[in-house]
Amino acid sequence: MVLGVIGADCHAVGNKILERVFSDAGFNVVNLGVMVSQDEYIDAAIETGAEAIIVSSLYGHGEIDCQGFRERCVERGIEDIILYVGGNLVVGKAPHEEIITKFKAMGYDRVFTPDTPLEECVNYLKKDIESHRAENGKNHQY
């Protein structure tokens, strides 16, 4: 899986926090830093034939730093990676459910909010990719 902090936000703490987790977890995580763009995400999981990418924001500007995602994805060949975002993705206070709405319209596949267990994420993770394994052919589990 490929991580990182999109945008110019440079909350590198949460990061590091994801990377532990995803990485104690058992996955193998490539770990961008922060302040990444969408190409250097599609970059690293193109180079390393990653299942997913997992998208962090904490600054609130993630609804901007995130759109046309998907079909960036799908214009370089990459159409069916599983694409997850969280954190603080708007500016101010809005509904969840209207933040996850926005966000899978986008085309995420899941959307987290900041007060989501982390344990959660990996578990959602750890079937998606078991999922999209299935649906390609592969038979080898997480």
Second form
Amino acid sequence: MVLGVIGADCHAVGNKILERVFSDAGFNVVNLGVMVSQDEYIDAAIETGAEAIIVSSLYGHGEIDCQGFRERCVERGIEDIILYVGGNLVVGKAPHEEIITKFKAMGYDRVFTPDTPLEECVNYLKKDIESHRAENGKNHQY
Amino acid sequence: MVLGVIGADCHAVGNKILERVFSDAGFNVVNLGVMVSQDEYIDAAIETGAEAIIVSSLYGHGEIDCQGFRERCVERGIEDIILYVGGNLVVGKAPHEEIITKFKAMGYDRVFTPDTPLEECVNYLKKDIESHRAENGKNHQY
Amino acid sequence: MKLFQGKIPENEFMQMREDALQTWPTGQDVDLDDAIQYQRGLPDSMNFARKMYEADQAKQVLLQPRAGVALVEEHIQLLKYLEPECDLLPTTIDAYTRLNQYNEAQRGIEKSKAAGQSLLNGFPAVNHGIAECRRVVESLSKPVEIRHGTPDARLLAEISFAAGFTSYEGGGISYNIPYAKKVPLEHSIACWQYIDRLVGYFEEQGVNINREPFGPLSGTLVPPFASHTVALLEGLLALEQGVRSITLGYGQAGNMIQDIAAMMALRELADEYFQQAGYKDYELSTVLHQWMGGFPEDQAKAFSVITWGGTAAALSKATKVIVKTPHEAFGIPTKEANLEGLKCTRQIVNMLADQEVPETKQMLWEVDLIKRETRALMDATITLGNGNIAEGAVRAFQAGVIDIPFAPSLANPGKMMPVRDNHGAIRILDFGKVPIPEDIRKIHRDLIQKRADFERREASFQMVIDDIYSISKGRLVGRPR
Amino acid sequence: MKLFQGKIPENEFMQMREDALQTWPTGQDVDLDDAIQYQRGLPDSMNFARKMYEADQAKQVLLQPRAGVALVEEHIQLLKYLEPECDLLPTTIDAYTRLNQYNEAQRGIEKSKAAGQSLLNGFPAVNHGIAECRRVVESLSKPVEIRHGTPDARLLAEISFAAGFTSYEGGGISYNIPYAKKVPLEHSIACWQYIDRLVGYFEEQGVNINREPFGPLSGTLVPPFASHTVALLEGLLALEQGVRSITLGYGQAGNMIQDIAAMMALRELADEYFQQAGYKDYELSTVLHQWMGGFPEDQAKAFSVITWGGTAAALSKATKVIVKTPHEAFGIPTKEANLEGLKCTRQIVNMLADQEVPETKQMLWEVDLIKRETRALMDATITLGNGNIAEGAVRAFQAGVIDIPFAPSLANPGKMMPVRDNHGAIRILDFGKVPIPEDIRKIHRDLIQKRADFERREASFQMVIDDIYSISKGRLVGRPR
Ligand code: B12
Ligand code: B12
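Could you drop in the structure for the form predicted in complex with its partner chain? We only have the form predicted on its own so far.
In what comes next, the whole complex appears, and the chain from above leads the way.
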């Protein structure tokens, strides 16, 4: 999986913790750190054959930075990749449901607010990767 | 004027300050202190020929304690007396307008929440007593 | 009721109980054996005395809110809502019950039922009776205390202990002087001797019940020595009747050094006087009340005052802290506001749990001052009582030896006038007849003069008024406007 | 940009300005004479430097919020709304402008106009240009500071000073290491030499502009010696270019003694190093930032953290305090939440205004420790620079002499690992290459070991993670769950 903080966002603390948590959970984590552009994620995902991209945005510009990420993945040929996003995704304080709906509409598979326990996310990711593998197995007959 | 805290209410601090403020403003204050019954106010008003009764209620039972005060004044023959009430008049936090309407309906001439500057009340009282005297002058032709 | 000297003999006490239980129909249901049986059946985790003892040993600060509404179901909901965020639960009694006006309380219950909301400022436990009160206790899993302000709280005590409440706030002085106008001190003290004897009886039967004299009194500029004197007297009166678990209280004054010093002095003085009087087997704990005077109306400011109260409790290692709410200036808080007060307090108490204030010269000087002041009042009171603490207390108020600022009781001399010094500590502008020695008076005079000089005005009643409003207007020292 | 040694000569500086003003069309409108004329026309009451000086003399604590939204009208409304409750106003710049991405900022402005709400996390001053920015300044009557996080803030500075802003936060280190990833330190420091030179130019013309290096850095478990070293270096760099009014900052760590000691040490160290370097004619003031790390989501708890920050500022007599809001954990605060943070802080700062913390042995020990630590880093840096502070700073980061915990910049060594001791003070678990002498390392080791023993676990990265979350989870020390 590829991990990073998108856009012009410099919040580094959560990123270091996410790296640690996902590594401890057995994932192979490629951490791009802060200030990562959409293409940098995709480059890394293609290079490493990653199954998931985990995007963080803390600084409030998430709405602008995260738009079009799924479309870009499609363009670059990794349309199926699991896309998660989490953090303080919008400017200001908005209802959780509103945020989740907004980012799901952008094509993110799961959307997390800062209060979600990280174990939950880890479990989702394990599940999603499994079912993804199963599906891919079916569809593409590897 | 007669001053006191109505019912079973023991809040004594505001009462001491009100005494001081009204005295300093030139009123002749009969302060009955805390825990004053409706009849005690009326007795004192009749005895001293007071022109106004100033009721405080802080402890939340104001709604129960203050009911029927105007009626009682009528019964006891001082129907015209100026009746003010102030303090934390109801249980809990309610909109000011609601409280004022409720107590005006009970027959209080003016209703004050704890945040009113006391000078305002003093000025009202001066005005009300004057216009009262003028009116009484007209009506009763003293 | 008349004052007792020493522990009330059991047979005499049992006769007195007959009368007390007559005063309202629900009293008939009290059966002491059943009560003890019931109390014994409660788990240790619901016993207030045990919890206080453990916290004291562990130097923990426990949190307790105030809360009480007219109807049982509503009251249960309220306490269950607060339970997760506090360590100790309250049941705050309404003002009619506090004055034994059970008929008015009944009217309040009916009106509340009709209005669909509580029109009483507390829970009328006597009117609800034992069975209903047990329903409250059984709905909860933390210890519950009865908090009130009742000069004659005998029947309330009987019902409370029978219902499984395991702590009882108040005392013959502290629940008269600030709460009543015409109740003679002899009467309220005698009533509380009865209550302490009742607790003593439970203790004899192996049931622990915590007792907590009400520390803050009028909550308004009370100097530590005045409230400490009352706390010590009520502590001695309680121990005399067989109380074992005793929590002495103090209302935050606002100056950090004075508050920490006051809490240190309180504990040391208690051990001094209790042991001097021959008591060994007591469990002492302390409680700090967050600022008890007028609050700012603005909620953000109220949170600041609440946090500062939590700070004082944590830094002085109080065994528990009584928590205010952001609605304080307006009225009985909603349950949400009450919870917010707890959460705010929990955060600061936890953040300070591991921090220590080093003792400084200034702190120790203040501790020593408070001790000397308190001893002056205590010793004069004990002398007046001639061996009888209860008598001494009554005479001390008559003689003006004890004098509580802004208290409504006619039994209170009302001559002593407090004011803040230039750092916000509470000092005395006019001692009335309180027998503070001249060297200490001079200290007060000088400290107040420093403030007067700084403010370029005379120390006067106007300064006192400014101090009464100061915290609600956003400061500690009421500077001229 | 390359590093300068000493004050940049005026002609060279003027040439450099040409380039900087080219970087975005609004730069064309900057005219230095007009700017100076405009600044001279502003009343003293709107001058940040004057206000800081007066507060410092009077030992007052001034309050300043953070605030900035995308559009001018909205931004004015926001600042006017906050103005009555604060002493100093901010204009917080958005994150695109901070990275000189003026095109993105422009998109943000357009999108915000379309959405009818701010979609930027700050005010894009460069895009709005001088005339619009002057509209902001002229709508207000208190001094306004530009607060940002911009490694290359030359154009922003030019526009800001021309528009009448009278204080500018940041520095070549403090606005790079925590805010950027790939910007070389040489570049950002050189840019800030330019900015300080610009301020120096205004000072030469008799216009006072306040400069404030950003104290808290990553806001996360930064030990005082690390941020103090950066503050002192940026202070020296600023004075070198002619800055006179300098405000050094510190982010609250949470332990009362360490925080007060840090503020005392900061002031004393500044005077020590500034005077040693031959500067006399500077005006030093300090700023304390309320807790800059992760906040609790619960607002009542957030108020508690805010109050504790106000307490630290008041007790350490900071010249100003930067105020957080109850929305901190979620997002850019509403104006109401912002005001609440100010009101809450005002209440505690005022309640503590007249109180004093006596110096204790422990406090002085901590002051001395922080000074010795900071001197170790400073002296190593100065040696590396061989007389050139700017060079020294760059080499110090390269050599691992300075190391900021949790900073994203690739120029940061990222080897030093902080952790709290058993009382919550920040100590160092792994010093990396930071040249702290062995006797002090032993002090840290022992203090951390005490905590490890208490918690019955090894001091490890897990402990650090627990400390990162601790305040947001309601404690100071991240105890094992
Ligand atoms: C100090 C205090 C106490 C002390 C009182 C000591 C004493 N004997 O005086 C003690 C601790 C004993 C106490 C007890 C109780 N209290 Co009390 N107490 C307060 C507190 C904190 C401050 C009151 C005060 O002295 N303020 C300072 C003075 C100067 O202001 P003031 O009293 O408001 O008076 C001013 C104004 O109201 C106004 N005013 C008053 N009357 C009038 C009349 C007119 C005409 C005008 C113009 C103005 C006016 O002018 C006054 C002077 O400026 C308030 C909350 C607050 N305000 O912060 C609660 C409060 C008043 N108490 C309250 C309650 C409920 C009680 C208790 C019933 C206990 C309980 N259930 O919690 C008991 C009362 C028992 C009884 N029999 O009365 C509630 C009332 C609730 C409500 N209305 O919904 C309050 C609001 C706290 C709360 N939020 O729960 N209390
Ligand atoms: C520390 C901090 C800073 C430091 C950052 C230092 C650094 N380089 O890391 C400094 C001071 C430099 C800083 C700067 C800024 N900050 Co800042 N900062 C914070 C603060 C206080 C704590 C962040 C933190 O470290 N938390 C601790 C970590 C462990 O938690 P976390 O970051 O939230 O990450 C966790 C979760 O979000 C979650 N998570 C994150 N991503 C993902 C992804 C998935 C898939 C999942 C499951 C979970 C997940 O898991 C993480 C680990 O537990 C927050 C507010 C807060 N939270 O209290 C504001 C905050 C994030 N900052 C904010 C802003 C706006 C800024 C600035 C733009 C300045 C400004 N205008 O105020 C600049 C950013 C400039 C830039 N280019 O990015 C805003 C964002 C506003 C919004 N979203 O509406 C916040 C919320 C503060 C606020 N209320 O205004 N900040």
